[in-house]
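Here we start with a single chain on its own, the form predicted alone, put down as structure tokens.
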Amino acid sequence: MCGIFGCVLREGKAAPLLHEALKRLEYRGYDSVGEATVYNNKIYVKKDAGKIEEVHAIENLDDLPGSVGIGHTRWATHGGPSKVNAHPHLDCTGKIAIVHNGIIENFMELKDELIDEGHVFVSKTDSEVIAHLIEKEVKSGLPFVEAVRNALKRLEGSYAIAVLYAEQPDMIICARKESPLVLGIKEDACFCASDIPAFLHLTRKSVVLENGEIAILRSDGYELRRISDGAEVHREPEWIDWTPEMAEKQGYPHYMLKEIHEQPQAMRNAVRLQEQYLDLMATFLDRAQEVFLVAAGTSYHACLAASYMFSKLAMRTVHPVIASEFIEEYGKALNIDTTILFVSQSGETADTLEALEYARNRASTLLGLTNVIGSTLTRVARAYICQQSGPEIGVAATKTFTSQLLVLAQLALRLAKKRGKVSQSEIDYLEEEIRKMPSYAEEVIARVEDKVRELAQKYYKKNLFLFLGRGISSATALEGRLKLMEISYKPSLAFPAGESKHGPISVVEEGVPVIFICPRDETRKEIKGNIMEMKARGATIILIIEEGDEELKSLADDYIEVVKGVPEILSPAIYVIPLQLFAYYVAVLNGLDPDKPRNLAKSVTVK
């Protein structure tokens, strides 16, 4: 998500150093960018939204004073775009500065308590609360480190942070919880960064700072400490090898495996919604006479695996429309009883901004779900949700569509509850095994990527695949249809499997591979069929199932197991990942550049 950088230099200027390394965390993405320095006791700052070298011709990052500093470049999840809103954030004596990548779970209950007391906030992020927390604890008579480790132990979330103070100018403190945070350490300077890259051609020493852990940071060295209990932790720098190349993307050979394997933290970050984000989109859905999903590619498979949630839970019938076919299918029927809920990424994919337009036009009520503030989606819906995955580099979407299952099921799930369609005990188990999903997604990517990879060097040379799966499952079947045709090009079908024998059976013959997603759900008995009828004609049989799913294994040629016990409607953002890693590796096999496919783009902004 965000990009940080700090230095403590024992001599020269920390701002060029801040501004060049804040240019090597670009790939990243951002929409803002700020620094803030320590000189002469006393904080001097210099942001504003927009890329770091149009910020830069107008404020000169180059110019602020001293040889301490720390960089941010944003990629807003609480507060649009804009001056106010990029970091460095300041608490109210102006002594304090912060940069933060994270989301804060508790700000608005935290942000209270501290206007209560007197703090004035200037921004309209959940990341300044973290200044204004250390300037409560440094009135109260800690010192600095004290200050922020106290002020840390009171959030809720995850976070890299890093802190300067005007009354400590020679050090940096920075902690992280969850979201990455590494240092670099030179004989006469120390660094922190999001990222290796961002200090890699400064120094190959670096050391990582693991979950619950601060770091004082100054020119001639670093201390750790546990955040928990203060306790001093030791561990020596590691030496890195890795080109610039293999440093932006953690050592993967690509974009997109990094981003596959980033999808449990993506997923947490889906998961620390503010509840009265989801009360209001549960209120507008509860209101409306008629309900569309609106997405296209991926968000529309997401769409329509939230269709089944939202039928299932909720009770209440969504209508999951491809956006390019939305005005011409159901344009004319459209007025002001119908709530549409769009689904981007980016926010500004062509067709469903013209498919928002429309529906704005005749009086619909609009919302969103994305993973861009600012885009044009979020200024013209009445309310919205933002995913907080990240940016995402691959032009395959990974990371995003779980993230946006798992904000639909949330959604759902509100939704449900605010009609009494579900009972408490059910809503606590699904509440529960929700914020399991990271944990699972975690076990499924450690336990399954050597088994696919092995199946994708047996079947990577094959020219037809058949994905099927029923109910909600699928949904999960196109999204891996169309993981494998966008980036290795093989030309794949993916069908519910019940209509299997309408049409895509009579292009089964001995040994086209047949992948069937089977979750262990009421669709069991006529998925075993259906898997039959393909075995009778000959075809390969792969299987995605449950963890000691032993009578669909003796149906199989090949399975891949998944955690056990994952409940049927939130099945697509774990069964899905297997089928992501096949992709991956049958492209990658094939000799292609799976961040790169042919003729696609990551966000379609033309029709």
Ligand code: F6R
Contents of the next structure:
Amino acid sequence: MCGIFGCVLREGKAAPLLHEALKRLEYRGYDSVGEATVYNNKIYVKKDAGKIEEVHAIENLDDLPGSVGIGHTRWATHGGPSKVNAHPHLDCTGKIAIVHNGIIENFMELKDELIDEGHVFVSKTDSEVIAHLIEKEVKSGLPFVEAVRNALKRLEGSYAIAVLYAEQPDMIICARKESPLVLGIKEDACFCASDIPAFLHLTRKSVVLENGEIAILRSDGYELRRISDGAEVHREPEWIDWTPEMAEKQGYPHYMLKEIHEQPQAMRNAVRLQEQYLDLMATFLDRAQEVFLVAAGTSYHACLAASYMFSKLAMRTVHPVIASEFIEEYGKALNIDTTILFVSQSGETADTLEALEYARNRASTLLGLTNVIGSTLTRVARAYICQQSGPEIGVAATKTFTSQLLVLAQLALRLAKKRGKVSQSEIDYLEEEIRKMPSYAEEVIARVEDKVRELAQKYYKKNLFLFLGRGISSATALEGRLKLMEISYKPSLAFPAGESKHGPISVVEEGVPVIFICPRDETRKEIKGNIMEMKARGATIILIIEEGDEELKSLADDYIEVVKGVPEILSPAIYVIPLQLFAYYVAVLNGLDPDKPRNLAKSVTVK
Ligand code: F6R
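To test you: the structure above is the form predicted alone. What is the structure of the form predicted in complex with ligand F6R?
Let us now look at the entire complex, which starts with that chain.
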């Protein structure tokens, strides 16, 4: 999730506006920054790794000439944070500059093709192919707008782009597929940006660019067209009456709620992993004598769910371990034949890094799954996967959890394939279901939010909650409990439902809310028994169930129905969504700020 901005002014310098807009987009990424302007038919570029003000202090971003420019603030996904990988990227002639937010899935094939045709690449990014593809189309004699449109048609994946062309210095072309892009309109200027706060101080008139549209921006107006056939599209600007604070959260009252709603898009990015990284990781996992998954907090819950995925799909035992316990529990047993996958959103959690360092000294194979390229985990791991969720600002992990689950499911499936443990038809089915996960998430959020808010209203004063699940849903239960506890400070318990009769059931009395996570899976008979046990002790039964599960509904005091047909191994990423929303609304109803829970930090860098 990077931030892009473009501006075409009738008069005045573009560079200071680009600088200010990029500061307002810095929440979308901040590992490198860059700007390009066009002046006297020449492109000027300044860019480097680092935060905007750090780069500005050295480069003076404001002295680029010209009234037309584009800018970018980056959250690395392909290629680490560095000057060459920073945007804007240029074509071979230096006449075309582009900025890009999104993921180009087929960039390897396109890059090979363009290199064969003589193009020279300087970065490791997926984005650079866009500049060279446009160059190729321009060389074939097409007018510039057509050249951009043709180039876009070759891209698979997601993008929001803005393009400058030295030969047509009075305009910017921008376009989008999936990644967001909005236009800001003024009498004497046009802007494009990943998000409204970038230009809210300049204009309140805005046009949302829809998927599959391209826009030509000039200082006196804009034109919209469809990418597919070039047909004109007419859309009038809307008036935005958000305060700057609301705009930063895209109209949501808190980052946590915004990030819960961003899950479908984050999931889309998580299913766009480069095949060769998945394959490499699966090869390491296949060869290892023993595999551990090591993480803290929410990331540990993703590992716990993954242990079910690996054993059920790939028939491989992996041991999920809480990072702070790893050295004590397994340290002495580690050796060269051990492979450890460290899972950490930030890549900087002290407990996880301590375990990493320990295992490094014992010559184990270290793998990483993280959201932050350039973090310590990515520097130390032998191989890593970036989950590509973009920055998460709310302290409670939400979108990064569901994306971790999707990455781990793909990894388990890849390992299963390698080991010949699943039939081709099952692989095809699960791959298709993985692709459907973003739409399932979208549907669930739309369907359950009002009902969850009502439940929160009913239960927010309760002082004890229990979360129970069986099988892979015991990980969902733990995560639901953690979300509620960390932001609403409600004492809560979670454990595999079968454990309840071994002790925890003694806390249950009349009216204690017990939340069961019940996808339709092999544990159904047992979970029904556990529900009955709790009911018999007067608990209030709240069930998270599949849509239309009449049998379980009849056992519930309250229930939330999610979508039908989600495969068991993928269910945590869907069934956790109502629990995230429940935690959020309970915290808000208790007058608490869910974005800033007491005593907690986003990245726990102390042991
Ligand atoms: C809970 C939460 C924390 C983190 C934990 C690990 O909502 O965010 O429990 O999951 O501190 O952080 P990472 O994944 O950055 O290692």
